[in-house]
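Presented below, as structure tokens, is a lone chain in the form predicted alone.
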Amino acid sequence: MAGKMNKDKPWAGRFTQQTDALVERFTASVAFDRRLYKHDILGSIAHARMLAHVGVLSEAECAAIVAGLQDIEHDIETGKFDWSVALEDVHMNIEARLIERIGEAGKKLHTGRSRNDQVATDLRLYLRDAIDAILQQIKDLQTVLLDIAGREAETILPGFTHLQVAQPVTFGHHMLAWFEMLERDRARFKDCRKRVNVMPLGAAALAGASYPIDRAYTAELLGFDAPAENSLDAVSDRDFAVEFTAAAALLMTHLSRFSEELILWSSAQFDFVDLGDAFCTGSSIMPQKKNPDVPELVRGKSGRVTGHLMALLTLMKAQPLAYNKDNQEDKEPVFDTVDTVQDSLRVYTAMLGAMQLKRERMLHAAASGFATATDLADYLTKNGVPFRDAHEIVGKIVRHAIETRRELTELTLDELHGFSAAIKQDVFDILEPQGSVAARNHLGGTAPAQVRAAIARAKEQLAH
């Protein structure tokens, strides 16, 4: 009876009732895990070749399985494959089609493995490819940043703390700050990839296989660094997916911070950059509007990826060993994280490549707001005034400038000298933004010479 009622289920022998239709739909994952088809087929081909290598399959059976799986992959890619919810997931859909095509040999493919180690392997293969793509996309964005930094090594804009004008910096230096954030993101993904690239296959359901499998051989075929050491751990933990999503959340947080600056800089109040019409939208009611929708949406999507991280951590926190059905819920957060990160990186690279700067506006802003006040305090200190006294003197000078509605460069030498006898004519060299940035000529400083040196070092980093 069970065979008739659940004839399409490979586990039907144990059951006496047909699966409830709601349960079938509720527990099925094929609607989203079909995305793993390439990696499922790749893993199955390697598994078949390993079984032939150890003598569990004949060479003819292995050849039939490999050819059948390759035909199925072609059918999927050309839209000729019909996915069945009744077959639950990507693995059973492919296996059922293989058996339908090649007969008895297809039934032998699952020897020595379980869907538990199969799905864990598929997800690792998928994430390995995703990480490689993301690493290249980060590198592409970093390359654009270095190009901008090189062009704008001498372009000046105000630097901010507390979103208040602080000190002048060069635009190139600012782009290199973004570069450094992305370089740490790139390092995190590279490091994460090491722990992703460990093979669960051969762990079977939880205890390993009783067949003479050669896991090292399979790992070599699939490009894994090594097989997982413990079968229980191999099938049950998803910390590699959590770690990937954590790295992605940090990357998206950095892109969100970049976005916030671009949104401010493109506003009428700042007016530092033009993001280009191709990356903005208008208003349905206000004809003058040019909205920075791309950076706004990236800023919003950072919350989406952080949410996926929280979901995965919560998913794992109370699971006993070994595999549990909860882990079906790991894929949609991972898939959406991959899509979100890749789309965000692509659009950011294109947007920054098209961005236009309003250099005069930035220089004017840097010359306003007393951005060189710290330079004046440093000037006094270099001329023998203790820094705390210099700080107080400059505070009084700034207050005087505010009361008389002038910038520091508009005060006369006599006025400045009235606050301190240490102030001489050469003070005006450091009160201009150009003098301020040029004075910070050390490793990590904003001086144009340092920006160019940093770009050279950064290009060396990207080469590795």
Ligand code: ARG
The other form holds:
Amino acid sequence: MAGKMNKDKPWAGRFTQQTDALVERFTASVAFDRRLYKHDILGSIAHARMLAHVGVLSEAECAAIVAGLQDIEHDIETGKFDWSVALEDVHMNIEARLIERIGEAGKKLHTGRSRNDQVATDLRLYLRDAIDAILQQIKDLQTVLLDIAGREAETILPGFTHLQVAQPVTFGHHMLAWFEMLERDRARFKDCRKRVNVMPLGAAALAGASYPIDRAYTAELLGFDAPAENSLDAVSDRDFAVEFTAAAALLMTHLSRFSEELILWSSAQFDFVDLGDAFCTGSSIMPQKKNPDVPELVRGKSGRVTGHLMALLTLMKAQPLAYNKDNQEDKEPVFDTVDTVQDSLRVYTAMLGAMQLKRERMLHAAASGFATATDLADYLTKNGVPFRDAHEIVGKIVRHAIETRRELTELTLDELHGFSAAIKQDVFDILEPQGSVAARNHLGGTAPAQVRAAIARAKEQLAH
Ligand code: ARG
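Take the protein just shown as the form predicted alone and give its structure as the form predicted together with arginine (ARG).
Next comes the full complex, and the chain you just saw is listed first.
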């Protein structure tokens, strides 16, 4: 009688009352964790093969389970699978369907396993694939940056500090700064992958299984580097999800910073780049508008990934060992992080590929605002004036230029000479932005020659 009340539920044996309808909906995760179906089936097939390998299942039972699970995967992919909220989650939905399809053998799949080690395994398998896809997408974006850097090794724009014109830099150099940030992101995801790729299966509910299971065998089948060492830790650990989300939050922070620059650069005030009509939208009221929605959205979406990181850290902070249902809350933040990162990387790669540069505008901006004042101070220093004195002299020259509304290149040699006898005709070479960037010719500097050398090194890095 008892079992009949909850006849759908695998755990009905102990219960005498039907689950409250609201509780059923509240505790169910199938609406979102069905996304794990592929990895759940992969894990179940490996588990069944291991059970047959150690003699807990017969080969015939194992074959029936594997075939049944493959059919179910096909049904899911062709939209022929009815997901049931009464069956709570992806795991019980698939297991119940397997039993329906193949009968007795299906009832043996869950031998020596719990949903606790099962879900932790599924999420790791899922994240491993997500990380591999993200690593490739970061590379794709880096490749576009290197293409632009190569084409624009000589292109000059002003570099900024405090968002004030500071010194001229090359556009290629600027793209390589973004490349470096992404290279660190790539390293972080690769490092995180090592801790993702550890197998919880065999931990069962929390204490391990009483069958002669061969965890190394299952790990090998699933491509895990090793089985997790401790069963209590294996079912409760979500560090790998936190680490993944932290790496993602920092990547999104980088994309948000790029976005801020693109938004500024595409404004009428800067007018350095055109993002392309395909990557902008208009205003429903102001006919003249072409808005940089894509970078704005990426900047905005960085907030939700940082939020997911906070959610996961908070989710974990008060959990005693081992598994707690709290952990079911890990999936939506992780899934949304994966979607947000992948979409942002994809849209960025396409958008940068289409971006047009306004080289003359950038050069003009670099030639104004006294961007080569430091070069003038360096010039005086190279001609025997101590740097602190040179700094003072150039400060006075800049003030004079501001008062007479001119750029440094528009001052006469006589005027300049009045500030320092060390200034000669050749000063005009270094006052041009081209001279300024070419002079910074050392590892990490902005000179076109250095940009080309850095691109060659970067291509080498991308091969790994
Ligand atoms: N849906 C659950 C989750 O996502 C699966 C594990 C359930 N385990 C349990 N003991 N209720 O965490």
